[in-house]
Structures are given as C-alpha cells and as structure tokens.
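Listed next as structure tokens is one chain, alone, in the form predicted alone.
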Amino acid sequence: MNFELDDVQRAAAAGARAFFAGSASPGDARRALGGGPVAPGRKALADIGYLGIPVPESAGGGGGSVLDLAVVAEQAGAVLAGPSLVTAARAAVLLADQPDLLAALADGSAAFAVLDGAGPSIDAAGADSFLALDGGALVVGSGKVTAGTPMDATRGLASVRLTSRTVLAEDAGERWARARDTALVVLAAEDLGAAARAVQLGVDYAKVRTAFGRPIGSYQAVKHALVDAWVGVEQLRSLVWWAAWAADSAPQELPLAAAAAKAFAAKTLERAAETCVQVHGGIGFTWEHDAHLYWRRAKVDRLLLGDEAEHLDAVAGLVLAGALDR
C-alpha cells in the first residue's frame, strides 16, 4: 500500500509550513520558558481553522480527516508550536456525539486539556475545561490547574483537580481508547516535524563549520550520525502515515499502528535532537541556540501518553494476539 501523501496534502502542508514560519519559532518556545505566552495560540490555531480540522462541518468545524490533521502537526512540530494539536485530536473523538462542545473546541471559545490521571496533562496549564474519565464514565467540567516548573513550557503540562463534573457518557472506555490512540497518532505526528527539523539544523550547521580547513560535515562521525537520524526520521515518517490511514480507514489496525508510531516516535526525535546539539558543539549547549529547544521536546515527548517501552509492550501483545494476521 502507498502511504505518500496526494497532492491536495501537500498543498495543506505547505500552507500550514508557512502559516507556522509565521506565527510560532523556537524562539517563542524560549520566550515560553521564561513565562512568555505559547505561539502561535489557542486562538490562532481556531481562526485559521486547524482546531477543527477533526471537527465535523455540522458542528462548525472542517470536516477534516486524522491524516488531514497530521499532515499540519508536522509542520507545527517543526517550530516547536502550541497549544498541541494532539488535544483538537484527542477531545473531538471524545466529545463526537456533543455538537455544542465539539463547536466551542473548533473556534476556541472553550479551552479543552484531556486528563491522564494525577500526574501532568498536555494543554492543561492554558486550559478552563477538562475531559476525564471517571470509572468509565466521560466527564467534562472545571479544575484547580497546578503547574510545575517547565522543561518544555509549548507543551503546557500540569496537574489538575476536578472541581465540577458533568456525565457526557456513561460506558466511554471504548471510545476513551480510541481517542487516546488517535492522539499517539497526531503527537507522534508533531514528533516528526520536530525530528525533521533538527536534523536540518545539524545538517545546515554542517556544511558551513569548518574544522582543520574542512566543512565539519566530511569527517565520517558527523556524517554517520546525521545519517542515522535522517534514517530514522524516514522510517518514522512511514509509521506516522500509516497510523493516520489506519485511524481513517482501518479502525482495527488502528491500536497496533499508533502504539509503533509513538514508540519509534520517542527515540527518533530523541536521537535526532541529541545529533543536532552534538554536531554543533559547544554552542548547542546554550540557552541562545534552539538546539536545546528540541532536545527539551524530545525529552518531554518521550513520556507523554505513555513511554517508549509501554508501546513497544503494546505492539508486543498485540502482534502475539494476531494483529497482523487480520
């Protein structure tokens, strides 16, 4: 099967490439540490129609398919871009039979966060409504945000308390499943673009630096390794198309095709941010380089919605069980 994108995608990535060049860099993503707002926004990302891209016409949003959706997180990935994409994602499966909130996700007149638990929450810390599951049952409401200190502040982590709730479904565990592996889909999708990204860095760096009278990048150690990360970002291009098919268009294969994107999502970009401040050196260590703006995203990407060893355990399972015999 060919999981290239058609021409109508790729005319969605390079708008939403220079939507992004315009409206969010890596230098917002640093400002953001230092208590500056998340670019390009919440408000942004809903007047340009990319919060409800998931969101069905009836309810005001585009119609758009997951695919549609990844195929512009890439490219928010690749400026390090906030609020996540990965929430418009994650709270349109789940509010699917909830028009009005599904209309207020899609202009942004309702912050949405999607909780996991006590521990830290993507878009949590910028967010006023919060979707939880509560012994099986869906429940929105509001919260007491508690935000810690950041090491990816794009990212908006932090722990909340659910201070109101109202049932929008009782027996949700199905689709609270399928929600959470659509958003494995879209973060692994923003992961790429990151990865992408910092490998050109690396690359870019290393034809202009030059060390014994020779561009840095002809000696085979800096060769080898943008190579290998170059690798891995192709091999995870393919993962993420695939797992955005898959959610379209193969329900069952999606849990198999998200759990492997995820997990080969966290060590490509971790291997592709880690390259990118070894090739520079010395000045990929400091705070005015965004080398470490993308080693900070690898390292917070790694364990969100679950770790890079909890997916391939998934994808173990799941291939023992005959997943791929379907």
Contents of the next structure:
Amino acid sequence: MNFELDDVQRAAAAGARAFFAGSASPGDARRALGGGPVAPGRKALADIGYLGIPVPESAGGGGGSVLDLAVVAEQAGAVLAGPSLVTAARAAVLLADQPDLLAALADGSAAFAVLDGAGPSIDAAGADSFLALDGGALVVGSGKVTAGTPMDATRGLASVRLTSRTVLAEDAGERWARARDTALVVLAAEDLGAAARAVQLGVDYAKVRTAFGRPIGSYQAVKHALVDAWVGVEQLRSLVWWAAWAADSAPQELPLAAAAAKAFAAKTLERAAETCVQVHGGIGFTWEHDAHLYWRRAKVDRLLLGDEAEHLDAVAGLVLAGALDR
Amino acid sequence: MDFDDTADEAAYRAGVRELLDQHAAELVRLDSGEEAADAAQQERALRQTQRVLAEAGLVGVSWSREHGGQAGTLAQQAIVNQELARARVPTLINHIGLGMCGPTVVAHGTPAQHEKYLARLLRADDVWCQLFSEPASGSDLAALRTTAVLDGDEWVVNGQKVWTTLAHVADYGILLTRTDPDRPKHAGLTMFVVDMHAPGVTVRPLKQLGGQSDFNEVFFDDVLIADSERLGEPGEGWRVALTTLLNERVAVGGGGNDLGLSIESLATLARDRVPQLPPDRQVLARQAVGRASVAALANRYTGYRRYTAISRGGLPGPEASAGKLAGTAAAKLVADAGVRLLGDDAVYSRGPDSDDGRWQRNQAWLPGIAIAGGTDEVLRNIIGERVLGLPPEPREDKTAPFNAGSRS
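One more: the block was the form predicted alone; return the form predicted in complex with its partner chain.
Now the full complex is given, and it begins with the chain already shown.
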C-alpha cells in the first residue's frame, strides 16, 4: 500500500503554496466583495500552468492527473483563490476530444464555465464560453450572464442563459457525469485547503490570546473544538486523495469516492470556519478579520454541485447497490 | 499512489494465508457459535488458538528474535492482523500482553524476567493483564493510591485496581503502585510484575453496560512481590508506564480495520430493511446510512495513511490518537444507523444468533470504547497539545508532594 503523496507531488504542493501565497489572499477575497478582481485571476493561473494540468500535453497542457490537480487545488483553497480549478478539471473531461478548445482552456484564451441548468454556476461571471448539457448533448456557446450580490465573490457565481450553442457530442450523459464527479473531487480539495487554513488561524490565535490569565487554547472547551475541526480536516484529506486516485486509476470507484468527499468536505469546511470565527471571538465577527472570508467560502461551497444531503443520498444509493462489495 | 501490497508484502500475505489455511481446524472462529457455550472451555480454546498461531510464527511478528518474536516489521504485524480478521479469528486472548505488557517487560525487565515470561506470553501459556486504573484514578492515572512498601527484599502491596480487562483469566499483570507518597504524584510510582495467583489477590468480574463481563476489579491485600519482579527503578514507574501507553498506540495504530461493525454489514442490513420502509422514512434512512458510510470510509482511508507510514518504517505518533477518536465516532454512527433500521426489532433481542442482537450488542459496546485506552476527552487533549501545540492547562498537582495534595 502506498497511500501518500510522492516526492514530485509534495514538491508541486510546496510550489503551489508559494505561488498562491504571492498571488492571492483573503484580503483579495475581501476586496472582491467590493467589486475588486478575483485573485490570482485566470491569466495568472494559465501562465503558471495550473489551468492546463488536466489538459493533455498534445493539446498544450501539463498532462497531469486529477491527483496532481487536487494537490494544487488544496493550496488554492487555502488562500481562497479564484477562479476555481474545479472548472478546469470539469471542462477538461468534457472537452477530451476537442484539442482546440482544450488548448484555449489551458492557455486561458477562452474563459470557460460549466452550467448546471439555470441556477448559479461557478466562475460564470466573467466567462465567455459556456459548456452545458442540452437534451443529452454536450454543447458550447455564448450566453447572457446575470450575477447577483455575491456571498463569496471568489466563486464568480452567476446564472447564464445560452444565446448560441454548438453541439460538441451527442449522448454525452456518461461524460457529463464523470466530469461532474471529477469536479466534486477538486471542489473537495479546495475545501480541504480552506478548512486546514481556517483551523490553523484558530490554533495560532488560541496560543496567543489570553483570558482569565492564560491562553484561551489551554481551555478544553476551546482546545477540543479546534481538535475536532482538525481531525475532520485530516479525515477529509484521506477522502480527497482516495477520490482523486479513483478519478485517475479506478473509475468504477469514482462516484462513491467523489460523493463521499464532497459530502464530508461540506461539513468539514463549515465546522472549521465556524470554529475559526468562534475562537476569535468578537474580532472574528468583523469585516476586517479574515475569518468571515473562510466562513463565506464554507457557506457557499457546501451548496455548490449538490449539497450534503444530495451526496449522502448518493453514497447510500451506491452502498445499497453494492459499491463496497468486492 | 496505490492500495496494493508491495511484492514483499504480497508474498508475506500469501504465506500468512497459507499458514492460516493449514491450521484452520485448530483455530477458534467468530462465527463458530462456541462463544455462548462454556466460558472456561472458550478460554482454553482461545489459548490454544494463540499457541497454534505462535508456533506458526504469527504472534509477536515485530518482536525481536531474542525475545521470541519474528523480527518482522510493523507492516507485517498489520498484515497478520488483517488476515486474522479476514479469517474471522477473534482477537488473540493475550492481546493486552502482546500489545502492552510484553513490550514493557522487554524494555524495562531484567534478562531473568525476559527468560521467565516472554516465550510463555507469546504462546498464551500465561495470559497477562494491565493493572493501572483505580477507582480514584482513571484518566488521571498518576493519582493512583495502591501502595507498595519495601520489607526486606519483598514489597507489600495493598489497594484496588479496576476496569482490568482479562484479570479474571490472567496469570500475570503489570502493576503500577505508589511507593513514595512524599514525592510529587508522577515521581513516587513503581512498576512490578505481579502473579495473579498469589495469596491476597482477589479478582471480581464487573458486569458491563451491555451485560458482558470482560473487565474486573482487583483487590490487593498484603500481596508480596519479590524485589526481583520490579520493572525499572523505584520511583521510575511513570516512565515505565509511558512505554506501555506508547505501545498501546502502536498496537491500535495500524490498519484501516473498522472499530465496530463494518460498513459492509450496514449495507447488507440496509438492503433488506430500507425497501420495507414507507418512502418518506426511506429518505431519512438513506441519509443515516450515507452519513455513517462517509464517516467510516473517511476513517478507513485515514487508517490506510497510517498503515503506509508504518510500512515505510515510521512509528505512530500522537496523531494516531485521531484514529481512535474518529473511529469511535464513525462506529457509533454505523451502529446507530443499523439499530434504527431495525426499529421495533431493536427494542428487544430475539436471541444471540439473530441480527438484531448483533447490532444491539455492538451499540452497547461502543460507550466503553469511547472511554477505554484514553477517553475521547483525553485524546483531544493529546492531539491539542502534542500535535497542534496548544498550551496545557496549568496544573498544581504535578509538583506538590502527593500526600500533601487533595489527591484528586
């Protein structure tokens, strides 16, 4: 058994941590709420090669695995970066037989968003090329974008009405489902990074903030809340790695692993972010502090691509159908 | 990344399976139905099972050859544990001895003690127990009050231990005592090997929440222990006990085995029961099955990460405490989902062989798991302080002489 990142993946994670630390921050997420740009932005993500990780080398991408992408996505989540690597992961599966569009995805010359019906879609604000399932066919087109006042501006959520459409593939239901499962994995990976950072913020603060004559982290009520959040993060890491591995190497396990990871991610990030706010006390409830930006990410992400209830039901359905019988 | 054995591990696993097949007829099986029969007969059968496995080289896998082991790796020990579970061989009767007492004797015992105890422990010729907890010292182990007073070359022991698993069948125990009450609580302790058949040792089984009697209270009335049965120096008992507790972590650190009933068991039950529910109840039942499955899968795959670390030669650190904490929580979700699927059939049991009895017994076992081997709360303190680096609570009891304090 070898259920651990390899040296190349660990180096990629370190590189991604450094890249995102220098190119995006919760401060950027706060400014985006006031209308500022999402950081690091599509061009920077294309230039560093992250949008192209899931794109084959023959189409100008990095030819990486879903696990490679998940490792980078975790670091993106830690600083609430945007646009989301979820879109790159999902579009790369949908466009697998479209080398020109894949090349445009990788180099950022086209701004893709994948639409789930008429509801809000990730990174639709600012996109110009929309992928959708239309009566079983995969289509690409342009559309009219309507964005509301965002709860988490880094997600680029907007609803889109297609104004043109070109059919890329008929009978694309299976591909669409696989693309959505892959998107769940990468979304869970971004949530993993955000949750880990939220817990770290809480732990750091609990070590230095004193009350009643000692650090608040010495009180079990505070300590145990942080520990429970941390344990959740480590358990989520295991599900994210399993789901990414399944996407790459065991597609028959992907539906179960992806639904499990997304369901667990929703709850884990929410608990981590709420604990982060609570441990900080009053300062954690202010606009100036970063805690609410993780809280916003949690409250939005838990509803994206299906909420916890939907994915728990999917897990139950698969388990009842014998997904664990080998 | 993969979930396959290495070539070495696969060869080792195949060898283990072959040995288990060869000796299948000599081993107790969980599904053999013998458990409900005669307790004394069951004990003999379990001792026999361990002896057969020891002679086949499947006990003490990671122990050194000098001490009667196989000089294997922790990964090989984990493989043996997985294969024993797969073959439905119950937990070895001497699991406390193998996991905790034996390694403590190895680390702190004299050559004479090694010679006298270890080979017999591996074969379950002697069964061992761990005499640590007392009525007034559970999580706060160092508050223990059982005394040992030196008289010539013998120690005289008086006091009481409690929650002692296997004491009712044990031949020996490792016994933590207070030998110097004038020193701070951690500094006045001494560890011994005690003969459980010695005069003055009284074992009384305790009946647990679920009705079983796996653990006991043990009374010591002027029990004499030769000074040669001391483990470590007088006053060094806390350090010796830490060896025991570290090995407890190693013993539970590997694997990815579920702590309670498996998700697969829940799936089997749910396939039968969910379709019988009205549609609105099916929705709720599926949420419960989904939630329990996700928690158990998260813990299972986290166990695979620990197993990977062990197979690369690492030792489980304090983060392994998270495995027991999350594993207990997941097992409770699985048991709760199972019992609720049984509904009315779970409010009474139709007998030990029926499915409802199995789920109820499991449900009644899990509160103990959240307490034994480090309560959930103690595990949270360990993770908070040693993994996250949060400060400990200030304590006055660590420095004051034990007999000057409140003794609590």
